[in-house]
Amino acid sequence: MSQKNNNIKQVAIIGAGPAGLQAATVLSQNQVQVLLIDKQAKTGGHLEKWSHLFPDSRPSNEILKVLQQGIQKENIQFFKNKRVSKISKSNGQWELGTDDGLVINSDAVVIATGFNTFDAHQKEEYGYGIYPAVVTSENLESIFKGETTWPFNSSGKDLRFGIVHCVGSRDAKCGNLYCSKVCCVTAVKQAIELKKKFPGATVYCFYMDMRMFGTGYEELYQEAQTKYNIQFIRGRLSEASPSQDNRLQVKAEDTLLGRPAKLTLDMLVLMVGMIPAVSLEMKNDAVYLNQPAYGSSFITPDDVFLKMNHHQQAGLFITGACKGPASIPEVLQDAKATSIEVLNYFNNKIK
C-alpha cells in the first residue's frame, strides 16, 4: 500500500503515456505528489512505438525524452507492470485496487489510458497475419525505426507499396463509425518515408475521404503528390491475394475513374484506426477498468463543451487519446488543460 502524507496532495494517474507523462510533470511542478501507474514496464506508451512524427518529420525520440525527463522527480513514484482494475472513493480520498494486490491512495485521479489500435487480423480480406508482405501501420514504425526487417528483398528495383486509409476506422461492419483522424496524415507521413527509404519506387494511398485538418497537414499531403508522386486512389480495397510472382495482388474500385483496379504490390500496409484502451463501469460508487468490448465507445467526459477533462465523479479525470482519437500536440495540450482542472479542484474543494 502507497504511504500519504496528508500535508500534500496526491495525484494517481492511471497509463503513463504522452497523456500521463505531461500530467505529471505539470502536477509535480505544483507541489503536488504523482502516483505514475502503468501496466507496461516502461513509460512512452504509442509514442514510444514511432519512428518519426507528422508533419515535420521530427524523430519521436525527441519529444519522448523530453517528457520522460519531466518526470525524474522526488515527488513522482512511477509503479510499473500494475493493471489498475478499481478505483474507489469514500469522505473524499480515492482508493485505486490493481490486479495484483495492490492498494494506491490519493486525492484525485487521472485516467490517461489511451488507446489501442484496431486489430487487423478482423478484416480478413486483407490478409493480415497469413501473408507477411501485409503489415500495420505500427509495424511500418518498427521497420523504419530498425527494430524489425523488411518483408521483402529490399534491394530490388521498382518497389510497389500500397497504403490503405480506414482501416477499423469508419466501417460499419467494425463497429467503428468514428473516425481516427490521424490516419490520413499518418499515411501521407509513411509514404512519404518509403519514397525516401527507395527512390525509385512507387506508392498507391486508398482513401475513403482525405481529412488533412491539423496545421501543416494539407501543404504535406501537396507536397507528398508534387514533390514526391505518390499516387492517391479514391476507393476501397476488396481483397488481397498471393501473386504468381509471390508479391501481392490487390482489387479496389477507382470510385473517381469509376473503375475496377488490379494492382501487384511489394508490400500492403495497413492504416489501423484507434480503439478505446478502457472502459469504465460504475458499481455501487466504485469505478471498474475494464477491457472494452467489441464495438463499444471511448470514455464520455461530464460535458463536452464545459468539463471535457472531467468523468462523473468529483476529482475523477480524463485526458488524452482515452476521449477519442487525438494528435500527439493534442494529447499534450489537453494533460496541461487537465492538470489545471485538478489544482482548481484541490484549491476548490479540499481544504
Contents of the next structure:
Amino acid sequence: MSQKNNNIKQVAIIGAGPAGLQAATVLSQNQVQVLLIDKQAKTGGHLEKWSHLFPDSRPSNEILKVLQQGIQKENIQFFKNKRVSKISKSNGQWELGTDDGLVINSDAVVIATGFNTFDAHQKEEYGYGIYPAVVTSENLESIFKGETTWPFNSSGKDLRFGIVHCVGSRDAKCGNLYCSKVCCVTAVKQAIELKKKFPGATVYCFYMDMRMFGTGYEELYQEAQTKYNIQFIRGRLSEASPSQDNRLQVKAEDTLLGRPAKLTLDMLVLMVGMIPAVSLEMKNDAVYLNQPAYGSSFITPDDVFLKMNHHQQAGLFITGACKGPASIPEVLQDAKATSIEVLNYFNNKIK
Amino acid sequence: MNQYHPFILPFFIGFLAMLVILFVRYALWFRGFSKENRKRIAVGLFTTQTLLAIKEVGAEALLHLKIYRTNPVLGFMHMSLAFGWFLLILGGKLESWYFTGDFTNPVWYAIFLRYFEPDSTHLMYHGVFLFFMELALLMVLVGVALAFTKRLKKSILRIKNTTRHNFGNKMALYALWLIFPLRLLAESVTTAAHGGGGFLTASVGVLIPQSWAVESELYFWWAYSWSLGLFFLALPFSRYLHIPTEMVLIFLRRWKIEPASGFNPDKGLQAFEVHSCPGCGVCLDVCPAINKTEIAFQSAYFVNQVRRGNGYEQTSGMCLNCGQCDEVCPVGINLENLRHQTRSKIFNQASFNHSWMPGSMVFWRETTEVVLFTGCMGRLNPQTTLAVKNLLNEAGVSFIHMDEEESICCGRPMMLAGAAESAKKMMDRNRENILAYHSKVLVTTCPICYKIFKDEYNLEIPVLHHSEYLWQLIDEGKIVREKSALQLAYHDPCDLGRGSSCYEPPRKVIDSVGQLQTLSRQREKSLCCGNNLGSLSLSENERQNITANTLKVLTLDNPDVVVTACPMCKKTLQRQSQVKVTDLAELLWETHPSNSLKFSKKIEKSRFLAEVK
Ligand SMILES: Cc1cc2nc3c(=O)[nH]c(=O)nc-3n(C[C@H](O)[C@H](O)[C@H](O)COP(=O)(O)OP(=O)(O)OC[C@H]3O[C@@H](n4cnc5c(N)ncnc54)[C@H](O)[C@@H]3O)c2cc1C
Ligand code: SF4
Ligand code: SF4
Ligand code: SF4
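Output block for the form predicted in complex with the partner chain, input the form predicted alone:
First the chain shown before, then all remaining chains and molecules of the complex.
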C-alpha cells in the first residue's frame, strides 16, 4: 500500500468505533502511520447511532465530533466499506485481507471490532418483528434521533411503555451467560428520555437486578424514580401478545410483590445485549475473523490484570468492546492504554 | 449300561437349586398381579395366544431376531449362544432317547451323554447325530468368543460400564465362559481315550495322548459339571435371570396383562419387565444423549438401577423421554411407563396449588368449526400462531383461539414430571372448557398437547395436529401453493412422530411447497431436538450438545430451511442454527402468493420478518 519510510512504523486498526478512533488519534500524535479500516462507510461505530449518552445525557454528536476531528491527520488513512476477514504475519510484517480481496500491510495490528447487538428475533415470545410496537433499545435511539417514527400514535393519551432488561444476556438458553453491563443504565437513560418526550406517559422497567456500576449511574437511577416516577418492576417478562384494542399485552411476574402482573402497553422496548462482532479462529498460522455463531465468546486478553490489550501474538493488540461489554468512557481509556502498549512494542523493536 | 457317576452332582444340584429359586421368585411376582390380570392369564392360557407366544419365544428368546435386525453382530452373538445351547440340549435329549429307547432317562444322562456313551459307531446314523451336535457346539463356542472379545474390546476402549458387577453376575459370567470350552475339552479327551467323536472332538482328540486321556478324563467332566452347576446356581442372582424371565414375559404380554400403576419393581408385570433386560445395549446406540452427558442415564443403565434398587432416582429425571429406546428395545420393555412410575414415586410428595385455574361456568360462546389450542409453548412462538390463524382465514375456516380466552396447560408437563394427580385436575377442567365450544374439531400446534389430548382426554371431537389439518385444507383445495425449488429438511418432533405416529401429514404439507430432503435419521429414527420436556434434570450444556448434534444431521445436505412442527423443537433448534428454522405453518403462510415477494429461493436467517420501521 502506502510507501514506507524505515523509521516510521505503521499500525492497522480494525474498526473505527470509539475505541478505534481514539487509538488512531493517540498513535498518530506519536508519529505512527495509521491505517484505519471499517466495514461501514462512516466512522463512529455504535456511538454514531446513539442520540444522547449516559451518564450525563450529553448529545452523542459532541463526543463523536471530537473523535472524528482526532483522525483528520495526514498520517491517518481511512479505508471504508472494507471488512477485514484474515490476519497473518510473516517476517515481522502483518498482512490483513479483506472480504473483497484488498491486502493491507503493517507493523502492528489493533483489533477494535466492538460488538453487535443481540438479534431480538430469537426471543420470539417478545414479538419483535411480529408486532410493530415492539422495538429494541437500538431502534429506540434511532427514533429519538428522528430517523424512524414512533410505532404508535404519539398524540395519544395515557401512553404506557415497557422496557425489558437482559434480552439475550444472562440467559443460558440464548447461549450468553454474561451481563451486558451497559443496558441497565441505558434503560434508565431511555426511560428518562421517554418521560421527557411524553411527560404524561407511564414507563415500566422489568428487571432482574439493577446493575449501576459506573460513576453517576446510581444517582441517575434515583432520579428516574423520584423525579420521573418511572416504575421499576422486578421480574422477567414472559410474553407479549396483541391486546383487544390493538395495543400490546404483556405478562410478567412481580417477584417483589409475589404476584403476576398483566399490563397493556403502547410500546415495548427490548434492552438487547451485546454479543461479539467477530469470532477469532486460528487456522494455518493465520487468524480468521469469522461471523460469530451461537454462544461465541468475546476476544480474551492474555492476562486480565497485566496484558489486557494483548492477544496471543507479539504485535497483535485488542481494544474496546471487542473484549466484552463496556461503556464509551471505559472504551476510550482502554484505547489510550492500548496505544501505549503499541508504542512500547515499536520502541522495543527499534532498539 | 451305567447312567450315573458322582461327577454329575454339581450340575444336578445347581440345576435343581435354580429351578426352586426361580419358582419362588416368580411365584412372589405373580402374587403381585391384580385380580383382573390373573383373570387375563386364566383366560389367555387356552387361546391361540399361547401358541403364538411359543413361536415368539423361539424367534426372540432363541433366535433373537429383533436384536439381529438392529445389530447383526450382536444378534449373531446372542443367537449362537442361545440357539446353539438350545440345540445341544434338544439334540442331547433326542440322541439319548435314540440310544436307550427310553425318553425318561435322567437329565444328566443326556447332558453328559458323550461320557456315558463314548463310542456310538454301532448305531445307525450315529454320524448325523454327531455332526449336528458338534456343529451346535461350534456355534456356541463362536458365540462365547464373540462375547469375550466384546467385553475385552470394551475394557480396552475404556467404555464406562456403569453396570456394577455384583458377585452373582461375576460368578455366572465366568462360569458361562468356561462351560463350553470345558465341554469341548471333556468330550475331546474322552474321544482320545475311547475313540469315536465328530469333526470337532476327533480333531482335538488326536492331539491328546491316549494313556494320559484315560487317566485324566474324569477331571474334565468334573470341571464341566461344576461350571454348569455354578452357572445355574448363580443365574437367578445375576443378569442372566433375563433368559427365563424374558420367556415368561412373552407369554404375559400375549395374554394382554396390563401394567399396574405405581413403582413396583418386585411385583407383577414390572418385576418381569425389569428382570427381562439382558443389557443388550440396543437402546444405547439410538439415544440422542449418548456420550453427551456427564452421567449415563440410558435405559440399559436405568433398568439395571431399578433392578438393583439404587441410582435410578437421579437418572429417571434426566431422560428426554424421546421414545427412541422404546421403539427399538428388542424385549419390548415399556420403558416410558417405567420412567413415569419412577418419577411419580419421587415427585408424589410435591403438592401444587390450583387456585389460579379459570372457572368453567360460561353462559354464551360462539360456535366455530375449529378450536385452536396453541398451549404454553405456543406463547413462545407467536409467529407460528399467527401463521396458523392466517392460514385458517385464507381457507375460510371459522375458528376460536382458545388461548386468548381461557386455556389451561394441557397437563402433560406435570404428567411427565410424575405429578399425575395434579395433572388430572387440570385436564378435567381443560376438557370442560374445550367441549364447551361445541366445535367440530380441536386443532393444536403443539405435539406435546396433541399427544395427551389424543391419549388421555377422551374428547368427543377429533383432535388434529395442525400439520394434519393444514394438509386436509391443501388436499381439499382450500389452500393452494406452487411447489418451489426450496430445499427443505424436516425434523420429526418426538411427541408427534414416535409419540403419536404422525409422520406423513407434515411431510405432505412441506412437499407441497418445496423439495423435501431425505435425512440419515428420520421418522422413527429421528433425533430429539435436545429440549424435550420429558427431561427434568439435564443441564443446559448437555442439552446444547444434543441440539448441536441434531442440527448437524439436519443440515448435512445444506437445506435452505429446517422445518419442524413443534414450538419447542423450533425454539431449540433455532437458537443454535446457522440455517433458518421454521414451523411448517410459517413456511406454508410465507409461500402464500401475497408474500411471495419476500420469498426467494435463498434466504437468510430471520429474513421472513418484517423490519421494524
Ligand atoms: C443501546 C445501547 C446504548 C448505549 N448507550 C451508551 C451511552 O449512552 N453511553 C456510553 O458510554 N455507552 C453506551 N453504549 C455502549 C457503547 O456503544 C460502546 O461502549 C461503544 O460503542 C464501544 O465502542 P467500540 O469502538 O469498542 O465498538 P463499536 O462501537 O461496536 O465499533 C466497532 C467498529 O468496528 C467495525 N468492525 C467490526 N468488525 C469489523 C471487521 N471485521 N472489519 C472492519 N471493521 C469492523 C464496526 O463496523 C464498528 O464501526 C450503548 C450501547 C448500547 C447497546
Ligand atoms: S446490564 Fe442490566 S439489563 Fe444489561 S444484562 Fe446486565 S443486568 Fe441485564
Ligand atoms: S432396555 Fe431394552 S434395549 Fe435397552 S438394554 Fe434393556 S433390553 Fe436392551
Ligand atoms: S427416551 Fe430417548 S433420551 Fe431417554 S433414554 Fe430413551 S433414547 Fe435416551
